[in-house]
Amino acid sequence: MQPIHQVFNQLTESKKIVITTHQKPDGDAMGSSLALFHILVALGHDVKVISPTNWASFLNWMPGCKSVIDYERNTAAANTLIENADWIFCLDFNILARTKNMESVLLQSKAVKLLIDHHQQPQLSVFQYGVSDTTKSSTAEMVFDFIVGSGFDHLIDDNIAQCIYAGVMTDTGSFRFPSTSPDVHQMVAHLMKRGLKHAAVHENLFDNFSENRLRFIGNTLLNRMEVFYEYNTALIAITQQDLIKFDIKTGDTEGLVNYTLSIEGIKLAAIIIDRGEERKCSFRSKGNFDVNTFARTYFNGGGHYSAAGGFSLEPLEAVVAKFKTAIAENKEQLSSYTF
């Protein structure tokens, strides 16, 4: 994979460009994709954003989101766009398997593939150009760097600023995670000087949920949470029946794993959700416990040192049992947490 700065001199040459991200895109995935979309359109390119799946409704406010193509709903049209693309930007993922049913089409595409991502262990062989930096707070921050580095900072408008801010803010846990570097705050200050109204972004992202979601969270914390103090670990296991009972939609479980991480003494927080076709796992940690390695070792996943995910095709009960075995096998490290 060649450094992405090598394409900077080609950015003013009109191209057919597809931007894609991981399945079930979160705030960073959608924010970075749409920020890049707007800057490339401003540069005269024919640009389409394709999401491998649907996304949370609380992201629909983002400028440009209405034009995003859901691959599962518009497969034929999306395939044509991918097949005819000159460039394909891959954002907020670094392994094509994370695009679900799009993987084979992306592999077959003759388009130049460009990576912008901050996760560990990228699939470098499939990308011609790119930047992979695990020290970055978010892919949205990296898109900002891409815009500035290519010399088009002057094209950042309110739409781009909102998308970048949404991505960075969500992936840093509202700027509280260790990845929030001085550069992040300087970038936000820059965007605010350009007119960004940050409070409106917060409202759109965090004050747009249903009553059902609030009741679901209450039920989950009361009835689905287990705390294993001998391992400094907390687990939430959500059944498919719970999802149906509370009419849970895509995105309604976003951030739920962080609730248990707020318990004093908890070093590892996990949530396992029965999605029907698979059991989805999310892990968060504090201190020196590497959930990226944990997810890769036990749950077919990966991610960051302190935030990772995975999945299993086994029944929920079996996955919960496997998790309990896994934390027992990591007892020495988990029990060594110092307050």
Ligand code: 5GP
The other form holds:
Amino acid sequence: MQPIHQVFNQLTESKKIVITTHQKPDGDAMGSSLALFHILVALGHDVKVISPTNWASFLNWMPGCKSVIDYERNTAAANTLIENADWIFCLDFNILARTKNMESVLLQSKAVKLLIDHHQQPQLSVFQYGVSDTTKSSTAEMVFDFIVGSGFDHLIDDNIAQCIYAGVMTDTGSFRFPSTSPDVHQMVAHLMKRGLKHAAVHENLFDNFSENRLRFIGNTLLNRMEVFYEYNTALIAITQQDLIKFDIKTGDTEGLVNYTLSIEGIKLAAIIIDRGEERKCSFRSKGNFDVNTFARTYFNGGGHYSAAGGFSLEPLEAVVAKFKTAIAENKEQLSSYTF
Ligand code: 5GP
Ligand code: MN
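With the form predicted alone done, generate the form predicted in complex with the ligand in the same format.
The complete assembly is shown below, putting the previous chain first.
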């Protein structure tokens, strides 16, 4: 993979461009993809954003979101776009398997593939150009760097500013995680000086949920949470019946994994959700516990040091049992707490 700046001088030659991201895109995946979409459209390219799957409805307000193609719903049209693309930007994921059913068509495509991502251990061999930086708070911040680095800072408008802000804000837990560098605050100051209304972005993202979702969270914390103080760990396991009973949609469980980290002493927070076709796991940690390695070792997954995920095809009870075995095997790390 060659450094991304090598394509900067080609950005003004009109191209057919596809932007894609990981399945079930979150705020950073969608925000970074749409920010890049707007800048490339402004530069005169023919650009389409393709999401491997559907996404949470709380992202629909983002400028440009309505034009995003859901690969699972429009597979044939999306395949044609991928086959005919000159460039394919891959944002906010490290391995093509994170694009679920798009993986094979992406691999077959003759398009130049470009990576912009901040996850560990990227699949470098499939990208011709790219930037992979695990110290970055978010892919949205990296898209900002891409825009500024390529000399198009003056094209950052309100739409782009909102998309970048949404991405960095969601991926840093509202500027709380250690990844929130001075550069992040400087970038936000820059966007605000351009007129960004940050409070509106927070409201759009966090104050648009259903009553059901709040009741679901109440039920989850009351009845589905287990705390293992000897391992500084808390686990939430959610059944399919819970999802049906509370009419839980894609994105309604976003952020739920973080709640238990607010319990004093808890260092590892985990959630396992029975989504029917698979059991999806999310892990978050504070201090010196590496959930990227944990997710890779036990749950076919990966991610970052303090936020990672994975999945299992075994029944929920078996995945919960595996989790308990896994924390017992990591007892030494989990019980020694240092920041
Ligand atoms: P989340 O728990 O919010 O789904 O994901 C947390 C982090 O872990 C994200 O950065 C995401 O990219 C990564 N991640 C989540 N699920 C998987 C997975 O199944 N495989 C891999 N490799 N990474 C994952
Ligand atoms: Mn991200």
